[in-house]
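A single chain, nothing else alongside it, follows as structure tokens in the form predicted alone.
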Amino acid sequence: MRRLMKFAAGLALPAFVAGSLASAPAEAQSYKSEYKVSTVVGVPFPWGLSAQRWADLVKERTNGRIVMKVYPGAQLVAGDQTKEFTAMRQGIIDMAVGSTINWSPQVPELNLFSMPFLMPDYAAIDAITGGEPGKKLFEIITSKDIVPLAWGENGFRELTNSKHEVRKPDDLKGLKIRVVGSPLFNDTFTALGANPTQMSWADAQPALSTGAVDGQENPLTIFTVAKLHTVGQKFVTLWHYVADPLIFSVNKQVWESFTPADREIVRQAALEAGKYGIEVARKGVTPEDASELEKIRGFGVTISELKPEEVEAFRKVTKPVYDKWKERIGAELVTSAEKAVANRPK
């Protein structure tokens, strides 16, 4: 009897091994030959650089088993960046390095980062993304069949225009300002007396060139790389009124198709790429390193660095907008962010 059991066990082991070997190629075959990664802008913007870094790290660390191709210009959604989140949920897009602003129509809580004058400095951004508010936002995104992996950064959005220096709310009256497709941006600039005009970034540059709009708001890396000084943008106002963190994310079904080991590779690569992107986005535009500002001044551009009391004047005018949107976003989440900002390292 014992001999029979040993014989049977001896047969079972090779069968198990054979079965495992047979399943391994099948599992590998379940991976796509290419995973589409959506971004709104590409290299050499920090946004595009960090997305490409993510793809490169994953390809290297999986020995080419996971190939991620970056599609800039929101081309996977025909240029409509506000549809990116929905397209990823539907599986049209596999992965994305997405803007909190562009995803806010589908995830209203992400409007948190567009609350006027909530974050006075980079430490405030870090306190929110790295604290309880950031964790809560990732939980909300996860509930919508998207797996968020890491934070990146597009930067503080500063104001530029072709008409005159802007140092007080009255200076904005009547200016046609290009804004992203978000009702909160419309409310903010309307409160300031400007004429907000929603359009995609692809349409914005021609509109600036022809004078269809007078100005726009974006991180300064966009200003330099896109050479906005060549389309009439001669005045820059540094006011840090809102910021635009980025989120490295994966469609849930795609994520679940990866082995646990590969998920960890993709996650760690996203964390590293996000950190890299933050460093690039902040390079040259901080009090410690103002080299990018000097470069912009070299183009004959006037840069207005607002004093605290000048910023407070803008904050006061937009306070009704802030209060209105605090309820829409969720008072508990906004209060949590306010506490994180108040307790940030200084």
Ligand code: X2X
Second form
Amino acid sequence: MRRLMKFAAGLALPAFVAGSLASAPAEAQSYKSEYKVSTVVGVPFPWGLSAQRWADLVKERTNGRIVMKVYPGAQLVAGDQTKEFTAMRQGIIDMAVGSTINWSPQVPELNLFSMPFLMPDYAAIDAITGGEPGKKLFEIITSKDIVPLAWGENGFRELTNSKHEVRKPDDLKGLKIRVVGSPLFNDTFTALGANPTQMSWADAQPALSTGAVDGQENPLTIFTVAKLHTVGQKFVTLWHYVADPLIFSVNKQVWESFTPADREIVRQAALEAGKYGIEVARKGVTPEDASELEKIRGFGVTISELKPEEVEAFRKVTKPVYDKWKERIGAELVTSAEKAVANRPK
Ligand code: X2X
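Got the form predicted alone; could you also share the form predicted in complex with the ligand?
Full assembly next; the chain just shown is listed first.
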């Protein structure tokens, strides 16, 4: 550092520059000028908002030592969202706020959240992410050279389609439904008598607009921000069949290149951004505040809120899929999630 200061003084740098060089941690000299943060959807989706919040907090608290730039649209993996985890592992992506669904091809245990009808309400999601199963999942991710820092949220994935109201499994017969990522989704929709087709989010929107597919499943925030009613999605079924949390993560080498103090800043910022993202994702789609639902109804969309016995009919038909995937994911992990749900605060 003394040599650096002499060097700086020799160049007759203004005093404030020499001062900031002198006070910067030595390790910070090896920081990249920009860290690439991948997301599938950007601002103003809650997902993009929380990623941006993370970047903003880190920049502010590190005085610009760590500059994170959010790349939405899965553009760092050419739109192929199921390659995001691998790309982050390889260092092509430095950081990500990613969906458990998109990472499940590489981390099969993350299929836990796509188990049909495991989580009846938000308290159930929180019980899993905040409890033993969440801890276990973070350990598994860490063992794959990715450092998970915090949970965020995409949301409960509700069913939408262009054809007719869906209130019972029979109503899904023959409907072409776009699904993502994991073969578990194929199994679930096949069991329900629908015709599932896997495709990326980038391909889903044109497929909906041309009618190549009849429907899809996504959180309502995705529905409103992406204006899915303009691509024919006139029927929404609130069935809460699965939910996908998001995970704020960093590539291991990048993480290790940060000073301990900066790591703490990045972690703390992720926790705060995650909390904020969860709030935004849940806003307006609860019985207490149904403003988002009202907005969607205002677009001429029929929203079907299922009664518990109607949900039960879907659960029954998808039970064999649940049982099959419980073994695949790991019975121990799934059982611990079931217990967390059963014991959640109500
Ligand atoms: O592709 C989707 O449906 C999305 C945007 O929700 C995910 O990335 C999982």
